[in-house]
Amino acid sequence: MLIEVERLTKRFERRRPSRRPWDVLTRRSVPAPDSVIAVDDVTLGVGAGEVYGLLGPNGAGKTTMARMLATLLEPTAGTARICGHDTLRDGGAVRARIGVMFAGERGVYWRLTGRENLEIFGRLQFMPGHAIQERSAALLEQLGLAERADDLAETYSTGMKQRLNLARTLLHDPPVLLLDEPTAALDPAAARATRELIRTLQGAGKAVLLTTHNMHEADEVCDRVGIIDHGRLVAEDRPAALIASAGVEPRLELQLHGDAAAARQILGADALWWGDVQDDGGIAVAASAPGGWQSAERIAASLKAAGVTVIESRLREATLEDAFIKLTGSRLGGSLESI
């Protein structure tokens, strides 16, 4: 394993409010400090050629995990190793072997050009000058920035800054990549290109830890997914296996017309009804279809026999989002601030 995490925990202590002079005179009590556990006893591993998705809402602990692996935060408990090097004892060796990209636009210097940004970061990694030039040219071309390479980064759009940030992350060709929301703020075409690049990096043997709250992205590019909720890793497996283990089933979405009472009797109490029956007798409902199309055909035949017309039907396969909701009890959302 190129990334090894064992029982990693991060607790943030809230600061005790300072005691003011009048608090002393009035003997007013000052609340004792409490703590917030951002990452709670997490164990995971990521091997060479593997993309591991850490999936959860904002505030779940994803970014805190990435910061500890990047040696930017010290864990409260537990250990983390990158290519066999402990993140606390061998920070220099760890930093030489990782590429880190955090969400937002502050990963590059705005008053430098795109090319100058890559040059300065290459020098910080002690890369030879010719290697910096070659890698910079290739990455700028690959990420669609070649035509603007000599413009100041402050003139770039948010998506272009994000792509330059990704180029900086990949510049020294590290074996381990920590990508925090890499497609945030990208347009659909750029996001698709970034996902394709991640798959290319996987094929080159990189170990990629990808934090995201994008279900489609996790399902498309990740070999395994860890669902993190309130700092705890509540489930971990391949996306398809997570869906199966959560016990979520395909749903049949129906537009019906006719006898609502008969439809309710056939579809059962677990069906989800969208609003009241319309004036013209129209009914919108979603029903469980555990057998896929076989269940759909059986339900349609039963409705027809009861005199209920199926105007439209669509079978919706179970998704990673369904599994997430089943395992955590909530939809992806969370606070506006990442922990």
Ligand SMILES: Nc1ncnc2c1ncn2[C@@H]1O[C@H](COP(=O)(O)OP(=O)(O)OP(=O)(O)O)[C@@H](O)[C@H]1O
The other form holds:
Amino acid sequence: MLIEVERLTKRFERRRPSRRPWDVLTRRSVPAPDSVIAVDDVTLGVGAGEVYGLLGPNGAGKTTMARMLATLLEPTAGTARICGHDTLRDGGAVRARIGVMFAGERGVYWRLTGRENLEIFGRLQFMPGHAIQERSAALLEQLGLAERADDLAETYSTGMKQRLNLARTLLHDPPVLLLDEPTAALDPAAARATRELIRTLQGAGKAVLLTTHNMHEADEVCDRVGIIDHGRLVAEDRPAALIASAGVEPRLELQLHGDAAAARQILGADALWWGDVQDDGGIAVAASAPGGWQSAERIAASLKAAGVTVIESRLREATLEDAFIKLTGSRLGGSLESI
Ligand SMILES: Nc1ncnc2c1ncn2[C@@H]1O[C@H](COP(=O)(O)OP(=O)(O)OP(=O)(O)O)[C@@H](O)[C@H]1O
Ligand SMILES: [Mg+2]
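Show the same protein again, this time as the form predicted together with the ligand rather than the form predicted alone.
Zooming out: every chain and molecule, the one shown earlier first.
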């Protein structure tokens, strides 16, 4: 395993503003200091040639985990090793073996061009000049930045800065990659190119830890996913196995026409959601179809027998998103919860 995480825990002291003059007016009492456990006793491993997706709601602890692996944060308890090197005791060796990218953070110098940025970062990694030039040119091309390579990075769009950040992360060809939401700000084409790039990393034997909120992406790219909620790893498996074990049933989406009451009687127990009955008698319904096509056919036949026309029916297999919502509860993430 190139990434080994054992019982890793991070506790933050919750920082709140201290007493301010206007608190007298708002009658705010200063809360007692407390702490939040961002990562709670997590054990996981990522092998060579494996893409591991860390999924979780906002505030679940994904970035904190990546920051600890990148030696940017000290764990409260537990250990993390990269290629056998302890992140706490052997930070230098760890940093030489990782490529780190945090979306939305300033990972590149805005006052330099894209190419100059890669040049500087290559030198910081002690790469020989010719290797920097070759790798930079290939990555700038692959990430669609070749045309703008000699423009200042501050003139790039958000997605372009993010792509440059990714190029910087991959430049020195490290065996371990920590990618925190690498496709967050990217347009569909750039996101697809990035996913393809991640797959080539997998083929090249890298260990990739990836966080994303895009379930479709996780399903497509990751060999294994771990679902983290309130700092705890609540499930871990291959995407298909996770979907199967979460026990989410396929959904049958129907567009019906006819007697709503008759349809309601037939679908009663199976119906998950009823759309408005439109003036023309159109009804949109979603029903659970635990038996897949067999139950879909049974439902359609009963509706037809009751004189309800099935205009359109679509069986939607359970997805990783369904499994994610079931495993983490359908609540919104922490940051919205407290509004
Ligand atoms: N520097 C800090 N000081 C105090 N608390 C922090 C700090 N950094 C993170 N936290 C808290 O730790 C928890 C986990 O945060 P983290 O950024 O790891 O979540 P995340 O899973 O990356 O969320 P998101 O999907 O929104 O990026 C949150 O409750 C957050 O408020
Ligand atoms: Mg995060």
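Note that the rigid core is defined as the largest set of C-alphas that superpose within 1.5 Å between two forms. Here the structure is a predicted model, which is why all the values come from computation and not from measurement. Residue numbers count along the first chain shown, from 1.
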Any chance the CA of Thr309 moves 2 angstroms or more between these two forms, core superposed? yes
